[in-house]
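Next comes just one chain, in structure tokens: the form predicted on its own.
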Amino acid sequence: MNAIYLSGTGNTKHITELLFSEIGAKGNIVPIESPDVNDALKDDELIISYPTMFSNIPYLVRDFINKYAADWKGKKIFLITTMGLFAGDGTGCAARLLKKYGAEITGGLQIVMPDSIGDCKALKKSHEQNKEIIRKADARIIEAAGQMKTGNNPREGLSFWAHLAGLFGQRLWFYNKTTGYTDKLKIDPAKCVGCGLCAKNCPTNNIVIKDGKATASGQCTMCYRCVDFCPKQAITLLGKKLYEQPCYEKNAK
């Protein structure tokens, strides 16, 4: 078994690594943007994990599934999504697309983690609250791993009712935000020092350094990696002001 994940600020990476370890899987854990993903896809059994965005899958993940359409037939895939508040059928969105290409979905997990959207004040929680969220998430992963070892895989987000919850709870209202990549990423040239950290870590190569400043095009998948790791707090996406730069390592301390 191999695992392929998209992680903006480390939440999904952590959850994937923990589950992989707890079920005793032998294989590789690979970020979706890595060149090694081609080798990871050769395994017939996979974990695919990603953060849920507006009860939908990030467009990069949808793009990835479509790109490798010919490779999914006959593969057994377990899906994991992480969420800040609500996922609905976050796993179901990818499951339906993968099944279209002939994959077998073996189960799904939807795990609440600290929110990674640092430019929305309403979503902010205290450090202690975030630590408690992580503690509960870890406990759920360990519990799920125990289920999986007995062949009783969780199937969260894969039911018809979960589909309705995701569709009417969020996806219809924010559909335009998830139908493609976005060009809404904002970089303040007065704050940017051209360090290149954002460009280096962007999973879609959306950011480049030009004339000593970072500039973005329209290929942002809203993972928030650049926003939450910029040393000068020069980048925002959904909001206009940065209130926090959350990441798994910071919240877990």
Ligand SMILES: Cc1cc2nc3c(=O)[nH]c(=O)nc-3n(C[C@H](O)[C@H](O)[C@H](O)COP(=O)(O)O)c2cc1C
Second form
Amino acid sequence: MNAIYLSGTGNTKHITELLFSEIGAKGNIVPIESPDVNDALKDDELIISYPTMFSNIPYLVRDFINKYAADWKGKKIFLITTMGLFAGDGTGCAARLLKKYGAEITGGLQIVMPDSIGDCKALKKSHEQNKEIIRKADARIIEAAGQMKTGNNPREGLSFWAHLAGLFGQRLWFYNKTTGYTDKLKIDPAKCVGCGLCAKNCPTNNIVIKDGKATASGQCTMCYRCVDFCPKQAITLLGKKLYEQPCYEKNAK
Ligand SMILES: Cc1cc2nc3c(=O)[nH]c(=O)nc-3n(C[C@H](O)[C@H](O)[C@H](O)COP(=O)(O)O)c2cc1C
Ligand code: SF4
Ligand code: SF4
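Next, report the structure of the form predicted in complex with this ligand; the form predicted on its own has already been given.
Full complex below, order starting with the chain above.
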């Protein structure tokens, strides 16, 4: 089994790695933007994981599934989504698309983790609260891995009821946010020192450094990785002001 993940601030990467090791899987875990996905896709059994965005799949993940449409037939896929609070059918959205291309969905997990949106004050939690969220998430993964080893895979987010919850709970109202990449990333040229960290880490190559300043175009999948990495706090996306730079490693300490 191999795993392919998208992770902006590290939550999904951590959860994927933990589940992988707890179930004793032996393959490779690769980020979705890596050229190694071509090799990872050769395995018939895969974990695919990503953060929930507006109760939907990040556009990069949708694009990826569509791009490899011919490769999914007959594959057994276990889906994981991480979320700040409410995913609805965060796994179900990818499941329906993959099933259309002939994949078999072997199960799903929807795991609450710290919120990755650092430019919205209402979502900010204390360090202790985030640490506790991670502790509970880890415990859930260990429990789920035990279930999976007995052939009893969890199926979170895959039911008809989850579909309704995702649709009416959030997706319908925010649908336009996830139908494509966005051009809404804002980089403050007065703060940017041109270090290039944002450009180097962006999974969609949306940022370039020109004349010593970072500039973004319209290919952002809203992962918040650049917002999190910028040493000068120069980047915002959904909000106008940065309140924190959420990151799994910092939250888990
Ligand atoms: C653009 C955006 C939209 C999000 N929408 C949701 C949401 O609908 N429901 C939710 O519970 N969390 C939502 N989140 C929070 C993330 O899903 C959550 O923090 C996730 O664990 C981040 O994973 P990562 O660190 O692997 O990127 C959203 C985050 C972003 C950046
Ligand atoms: S990480 Fe921040 S400071 Fe560095 S190039 Fe990007 S925007 Fe500028
Ligand atoms: S521009 Fe930033 S938020 Fe958008 S995809 Fe790239 S790293 Fe993620």
